[in-house]
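Single chain ahead, written as structure tokens, the form predicted alone.
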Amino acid sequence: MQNKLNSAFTIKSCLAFLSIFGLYLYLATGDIKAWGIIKWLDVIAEAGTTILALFWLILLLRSRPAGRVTLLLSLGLCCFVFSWWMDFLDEFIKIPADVFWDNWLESLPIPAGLVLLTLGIFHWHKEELAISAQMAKRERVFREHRLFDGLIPLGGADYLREQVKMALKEANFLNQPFSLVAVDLNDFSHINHTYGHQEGDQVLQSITQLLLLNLREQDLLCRLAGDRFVAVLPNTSVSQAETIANELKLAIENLAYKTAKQGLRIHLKASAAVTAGVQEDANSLIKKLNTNLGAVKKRPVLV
């Protein structure tokens, strides 16, 4: 705040320091005029067109904050005030023929602002665009937050089937694979009856940053429902899908959760299934996922 007071008065100040010498140089070369002489109209429009650039400047200083942008666009306007300015005191003060500098000083800050003016603009153009950037990131990022799980950092399903559809379309675009993941705690139901819902809740975020660590960094993890978490894995074979979700199987039977109040291991079992394609939308390829994942579930456990 105080740096754009002091750009504004440094600013100000040259302009009534340019104005009030220019007003000496015409009174100490020139004469004044006869009141008969005067051409009122004239008087009239270019008074306006000072004041109006003047009311310009004031406004440009006080709305905006003190960089580039400003600077540019506040010297432009102050070479169409002081212009502007010279002008109106030719209409009551004549200089002599012999006298060149006058007609420069009317003169040439007018194509200098514009200059001044055309650069704070095209500046002022790239400013708003990276404005508009951001707030459409923000806006995105609103908008998908909506769709996060309120119990763990991921997507749910609506987000899910959102990510799907775009990395369907980038797989068909870059003609690469495209595989889904699905892992499925076993009897996450009695964990819930037998400890409480609210050491499920840690279990499931214990799972989702276990989960995490052992993606690779191009993948994507969200929350179908429940303890049902689905891996987008961008790029990647049925075989490499496989051997992905085998991985986070045995990640979560070795992990060595404690509970909260007893500090009782629970032995987690896990259920994985896989599926793949580009040619599907992602409502059938995730329906798809869903139905393998339930064939996986009824295998009889090999003992």
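Residue numbers count along the first chain shown, from 1. The shown structure was predicted, so the numbers you read here are calculated from the model rather than taken from an experiment. Only the largest set of C-alpha atoms that superpose within 1.5 Å between the two forms is called the rigid core. First, how it differs from the form predicted in complex with its partner chain.
Shown in the overlay between the two forms, fitted on the rigid core, is a CA shift at Y257 smaller than 2 Å.
Once the rigid core is used as the reference frame, the Cα position of H125 differs between the two forms by 2 Å or more. Taking the rigid core as fixed, one finds a CA shift for T194 smaller than 2 Å between the two forms.
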Given for the second form:
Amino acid sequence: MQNKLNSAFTIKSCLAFLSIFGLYLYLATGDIKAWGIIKWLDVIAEAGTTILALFWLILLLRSRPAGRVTLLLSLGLCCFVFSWWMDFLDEFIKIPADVFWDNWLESLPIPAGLVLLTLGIFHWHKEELAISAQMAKRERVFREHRLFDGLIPLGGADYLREQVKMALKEANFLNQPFSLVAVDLNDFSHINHTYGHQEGDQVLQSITQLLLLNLREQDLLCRLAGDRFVAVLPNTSVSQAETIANELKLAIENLAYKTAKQGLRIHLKASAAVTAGVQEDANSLIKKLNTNLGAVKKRPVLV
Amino acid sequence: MIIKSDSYERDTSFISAHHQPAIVMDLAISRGVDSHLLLRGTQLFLDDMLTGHKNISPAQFITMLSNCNQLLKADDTSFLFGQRILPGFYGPASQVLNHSLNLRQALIHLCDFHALLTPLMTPRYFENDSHFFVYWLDSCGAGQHRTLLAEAYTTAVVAMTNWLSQEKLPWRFNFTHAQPRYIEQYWVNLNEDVAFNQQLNMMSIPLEYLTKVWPKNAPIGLKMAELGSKIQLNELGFKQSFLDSLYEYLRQNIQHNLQLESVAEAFGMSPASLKRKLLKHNTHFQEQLDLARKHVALYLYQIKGFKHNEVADYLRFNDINNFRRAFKRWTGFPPGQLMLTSCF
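Please show me the structure of the same protein in the form predicted in complex with its partner chain, now that we have looked at it in the form predicted alone.
What follows is the entire complex, opening with the chain shown before.
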């Protein structure tokens, strides 16, 4: 965090220093233009581009962790900001015709910036691939950060709905079966009551990791709501899905979860239900899965 | 006779900041929300909230809840809040719930002490020969936040009764709002037995669950807690909101000719004051009167089994067609059709 702030700060102060230095150079060599000959349309256009580039730079520095990609991208953008700033200044300051370097200050940073930006985007592309590999089983085909759950690093119900729609189309096109599995913790509210809601959140986060580990490469896990998770299993028959559902249940029962504060063992148990991805719309399919799960949960538990 | 208006209003500061408002703050902070943003528009400061003796008004509490809902940008905020508020840690009133002998006692106590337990909405109950019903009325003019409150309080009762009875009770739910996009929150936090676009925000349960003895019941503790809660209400000086008092008055006098002027007189205020007070609570006289008449009509139809002309007579309509029109205005359906869809 400290590091990130420092490098962002260094980049911003270098840019500010260079901009002021450019202004100083212009003022020292040129004369301020008369009010009448300033082309206001150019002023507005050039001020606009400078401000936009500055805005990109600020967003970039605020959102990205420090590192090679961020450095390259931000240096590239700095070149643009500087060049457009100088362009903006010469609308107000007339540089004598025998001065040769003013054109350099305007034009040279652009190719340099383009090279830096290209390098940055190239490395960014590699970085994205690496992150996508980490996101396997949590997202398929498309990313929509607004559909991601705030507490648990999984897609929420809206993401699931979109994914089920896609899976239905895909299954129909490839003529393959697909299945949905719902997993729900038993007596999750007791954990919240006994150990506090923070512990409950921790349990959900641990269960998420556990379920991800127990799914196959092509599967997708989402959090429907509360302590209920749904996995989309492409190219899977109902009987295969039932095996997987059982494995998930067993994995949860065998997890020796310990509370954060006292390290007490909490015995977790889960219910699971399966439904085949037959040709229905996504909403009724998810509803059917829930009804199945409701029926499983109502069954008396034999202890 | 003048009705003594010992009731709380939208701007009466009586909700302990370290009770339910603190739960909202904890929830928001655990999800990384800035507490200053949470208190925006409430004219409250974090330091005040933490003194342990600050009281806030229903209006401020509703603003906090609405801020929390907006800042968290999650579909489950109202449900998470609901899960945490009952039986709660609010002194004797919470003890009453904890020590209740069975579901019936707990629900009746909840209604009796709702000013301490659910100050933003009022639970009321009735029963027929097979089911017990609890329905929720807006007590402080929640306006657009009614859905949020209905979700939260319904979840609260479900979570509490499941916890204290140590079993998953087969509640059924009616909500007045349309089915929201996040229907799965209802499935997981309540259950699959949910109907939307109904006449009341109501939950019902078969009578046989009402008298099952709860494992945590404690008769002596309950007696003391009841006493303590009554003392607490006495200290506050009211046990219900102004809208509650008005609703009760209207229902009791529903067979009389109810006009703004006469009702204002009964409450010992001028018609202009009554109008202003209702406006403050985001409502007006006709709306409250229609609400009371609608509820009486539904009760007579579905619990008493009255016929159309009997209900019309009871509500002093001279003409059955006038009654049909009025009923359609209250509920959106003509009387016969609503009976077919059966809202209870």
